[in-house]
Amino acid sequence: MLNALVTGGTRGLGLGIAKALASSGFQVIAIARNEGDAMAAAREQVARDGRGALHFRTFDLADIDRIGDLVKTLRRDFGGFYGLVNNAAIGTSGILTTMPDSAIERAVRLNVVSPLTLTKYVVRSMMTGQGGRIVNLSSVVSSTGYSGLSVYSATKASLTGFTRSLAREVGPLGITVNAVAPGFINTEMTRDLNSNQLVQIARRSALQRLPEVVDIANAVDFLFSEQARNITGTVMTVDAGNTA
């Protein structure tokens, strides 16, 4: 059973991705600061289904200096990695001119420095195996922009450049690196948007609806599959045609 690491995998989008990969037969290790009831229930369901596996390990990804030790411990407990999903992020919102410096630094630390550092150590594990899959969660706002999300957009845009360059670095090893850019979905990341704003976004979309967690989870699951073995360095947009 191939191992897949999913950050921020205990709720919302991360949990949806973790469940999708487990259903496809992966042994998923979800890391987050807290497990929560939803994750506990998902672990029980995966165990009953008897296909893949779903585990939880607590870790604060803002603790950059300990990420190397985390990966070492996970490799000892589960073996080498085949897949990594960099999903954990904070949706810092607010006008840049009034945003505290500490909030900017926190967003960059968790949304950029943390996934880059984690990927560095996980790739080392993949280098001794038979290829691998890396998927970074970006966002449509990284290319379209959105008022009040300048810092968040900047962090997500950085993952696009990271995705494309890393794909070049590790491609010869049989490792694919892609990004998925979700549109606005109804999760905690959009809690600062009121219902009217979400309705307006849906109306502007080609399909006149919002994508759901399962849609993004299915995209990640596809990129982990053999059918996507020749897809790398790309950004897959899942936004119901909002940016069409």
Second form
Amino acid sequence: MLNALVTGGTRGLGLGIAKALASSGFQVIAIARNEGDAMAAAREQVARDGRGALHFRTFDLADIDRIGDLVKTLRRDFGGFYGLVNNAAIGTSGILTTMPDSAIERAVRLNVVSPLTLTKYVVRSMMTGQGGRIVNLSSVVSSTGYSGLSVYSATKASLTGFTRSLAREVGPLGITVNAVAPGFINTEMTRDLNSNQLVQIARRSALQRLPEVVDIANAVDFLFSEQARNITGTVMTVDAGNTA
Amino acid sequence: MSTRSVILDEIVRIAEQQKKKLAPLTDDLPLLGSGLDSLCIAVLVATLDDTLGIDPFDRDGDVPFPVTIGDFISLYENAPA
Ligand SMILES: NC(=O)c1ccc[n+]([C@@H]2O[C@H](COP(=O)([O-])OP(=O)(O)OC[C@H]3O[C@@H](n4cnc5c(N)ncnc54)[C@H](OP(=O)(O)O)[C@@H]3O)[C@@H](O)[C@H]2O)c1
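What would the structure be for the form predicted in complex with the partner chain, given that what you showed me was the form predicted on its own?
What follows is the entire complex, opening with the chain shown before.
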């Protein structure tokens, strides 16, 4: 079984992605600070289904200095990696001028420095294997803008720049690097948006609805598949036509 | 197999895999003059980390990147186990 690491794979989009990749036959290792009930249930389900595998490891991804050791431990326990999904992030929201400096720094650390550092170590294990797949979770707000999300948007936009350049860098090794940019989706991250805002976003979307977790999971699953072997350095928007 | 021959074998293997033409390997040949590009060297470092369990460039460390093949090999030969 090919190994796939999914950060923040315990709830929201990450859990959906982890389940989709497991049912496509990957051995998925989900990382987050807490396992939570949804993850425990998903692991039982995957074990019952008998396709792929789903494991959980606890780790605080803001702990940058320990990321190298984390990857070493995971490689020792599971072997080298074929896939990486940089999904964990915090949805820092608020007006920039009144945001605590520490909140800005925390967002950049978890949403940018952490996935870049993790990718560094995981790609090393892909270099000695047979190609690989990297998917970074960006967001439509990184290109459209949204008041109150300036810091968050900056972190998500940085991942698309990272995606394009890294795709060029590791392309000769058969490793693809893509980003998925979801529109607003109902998860814990967006609980600050009130239902009026969500209704309005849906109304302004071509398909008159919001995308769902499973739509993002399907996009990542596709990018991980053999069918997507010639897709790299791109951003796939999944937003029910919100930015169409 | 000695550290030196492990490294030289890997250089040859990676050059073949990445379709690079290698110059005759001598200790005072600059690493980047060997035919390997920087990506190949990154693959070499990752592979040696796997086979020898050594990565001299691991930390933020102040290890200057070796200029010649001889420097590169001695960095691994002199690495603390
Ligand atoms: N929801 C949306 O509308 C939307 C839209 C566009 C893009 N996105 C992007 O999609 C991704 C997932 O979003 P989501 O809505 O699914 O988020 P979520 O529901 O808040 O889940 C975040 C996940 O990341 C983990 N996590 C958070 N901090 C962590 C840390 N310090 N160390 C390790 N793990 C950590 C969480 O687990 P623990 O808390 O247990 O650590 C959880 O598993 C993010 O990159 C987000 O930017 C979301």
